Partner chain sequence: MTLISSKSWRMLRSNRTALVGLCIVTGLLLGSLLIPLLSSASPDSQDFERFLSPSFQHPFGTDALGRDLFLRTFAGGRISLFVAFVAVGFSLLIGVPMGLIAGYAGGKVESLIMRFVDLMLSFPSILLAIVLVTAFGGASLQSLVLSVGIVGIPQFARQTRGEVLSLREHEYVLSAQALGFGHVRILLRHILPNAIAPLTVLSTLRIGTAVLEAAGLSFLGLGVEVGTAEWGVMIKDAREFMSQSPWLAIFPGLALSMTVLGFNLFGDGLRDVLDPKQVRKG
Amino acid sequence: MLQYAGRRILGMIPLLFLVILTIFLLIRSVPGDPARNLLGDKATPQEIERVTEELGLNEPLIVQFGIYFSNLLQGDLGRSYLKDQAISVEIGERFPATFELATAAMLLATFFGLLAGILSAVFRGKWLDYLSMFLALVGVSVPVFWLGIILIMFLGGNHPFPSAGRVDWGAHHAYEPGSEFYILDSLLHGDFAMTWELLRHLFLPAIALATIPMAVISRMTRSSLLETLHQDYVRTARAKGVDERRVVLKHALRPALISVITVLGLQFGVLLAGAVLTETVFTWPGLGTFIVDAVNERDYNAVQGGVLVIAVGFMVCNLLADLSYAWIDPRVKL
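Show the structure of the chain whose sequence appears above, on its own, in the form predicted on its own.
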């Protein structure tokens, strides 16, 4: 297992380099001038030239990439052009919000997706199967931003679920978070009232973000479980008189989860990268809105740093999914 993990990690290095190079080239192909955005429309050509030189944007692309990559190897993501702040600090403030949102959405999607897929496979051809697959189709088809607006219209407001931000600081003056992971921090401090307040703010955006992965997980679970239920060892278990619930949950479900685990890893990476619309609709101060703002302002270092963090997170999710195969199905070790 350790050798396999080591090979996978080594294989991620050239892929990560290609991601870094692609991000670097793509962001510089976007029309716009960071120096002009920084100085404003009334800036003179001399001022723009001076700032361009200070930022190092007058150098050839190969030189700019060499400087950026050299700093990256030292753990330096650069500084924001607009805020003159270290990118690592800004990402450290924004990423926990996106991680909390993506984790909550993934938990909802996994639980209800697995439940719908199992019920659909067990009751194949019956009304429960048709209902589950219809809801899955709706979940994939409905745009996230539209669903978010609908949730805000019918459930938003202060009661029962807030529709903007991570927390209402005005109602909790005494709370001072020790980290940007607010929910974990409130639990460690025993401030359960604050935990409930944070979960209330998290509920609506998590539902909106969970719909698409929930639909994908339910359809994959149904397909994999139906295939496994027709295997010889499952028929043998039934012939021995094993309880049907045990047949489904122990003999059939665990091997069927191999394909589902792959989807879970991919979908969590997608949630980390694709929460932009959800964060925008619910004014969620996460990494997605940070990258969008940086693109609009042509803040090259901010975009490169944000996308790089998401790319690394996506790779780690896939690696963990691969390593979990052997735990789900021991036959993979062979």
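Positions refer to the first chain, counted from 1. For clarity, a rigid core is taken as the largest C-alpha set superposing within 1.5 Å between two forms. If you're wondering where the values come from, they're calculated on a predicted model, not measured in any experiment. What changes on going to the form predicted in complex with its partner chain:
- In the core-superposed comparison between the two forms, residue 268 has its Cα shifted by less than 2 Å.
- Here residue 296 counts as shifted, since its C-alpha moves by at least 2 Å between the two forms after the core is aligned.
- Relative to the superposed core, residue 20 undergoes a Cα shift smaller than 2 Å between the two forms.
Structure of the form predicted in complex with its partner chain, please, following the form predicted on its own?
The next block holds one chain only.
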């Protein structure tokens, strides 16, 4: 297992390098002079020349990439020219917001997805099955950003659920936040009123973001549970007179979960990126809004940094999904 994991992690390195190179080249291929894009149309030639030199844009492309890459290895994602600060600092502030949102959405999606999938499989061909599979289909068809707006219309405003931002600092100030992981932080400080306040803010965006993975998980659970329910050993268990609940939850569900767990890993990666739309609707100060704002402000260094962080997160999730699959199911040792 360790060997397999090691091989997979090593195998990721060239791909990671290509991802970094691709993002770099795509951002550099933005039409127009980067310095002029940054400064706007009114910039004087002298200003443009100064910025070009400052940003190292007068060097050949390969030298630029060399400098960028060696900085990257030291954890330096470059500077946001507009905000005049290190991009890694802002990403460090923004990432926890996206992580909290994606985790909450994942928890919701897993719970309700499993529930719907199990019920569907057990009541196959009954109305409950049709209902939950129809809902799953609607879940993948409804655009997340529209669902977010509809949720705000019906449940938003300040009561009961706020529709913008992570927290209202003015309302509450029991302690100085020690980290950007607000929920964890409030729990560590034992400030449960604050936790509730944070969860209230998290509720609507998490629901909107959860719909697609919920649909995927419920379909996956249903199909793999249906498969194991037809296995010989399940029939044997039934023939022995094992209680039906036990048959489903113990004998059939456990092996069925193997493929579901893999899907969880993949979906978490998708969520990190899917947050782009949800965050925009709920003005959530995460990586998604960071990237969209940076694109609109033509702050291309920031775009590059934000996209790279999410792409790496996505790759890591995919890798973990693969590894968990090999770990849980010894038959797939490669």
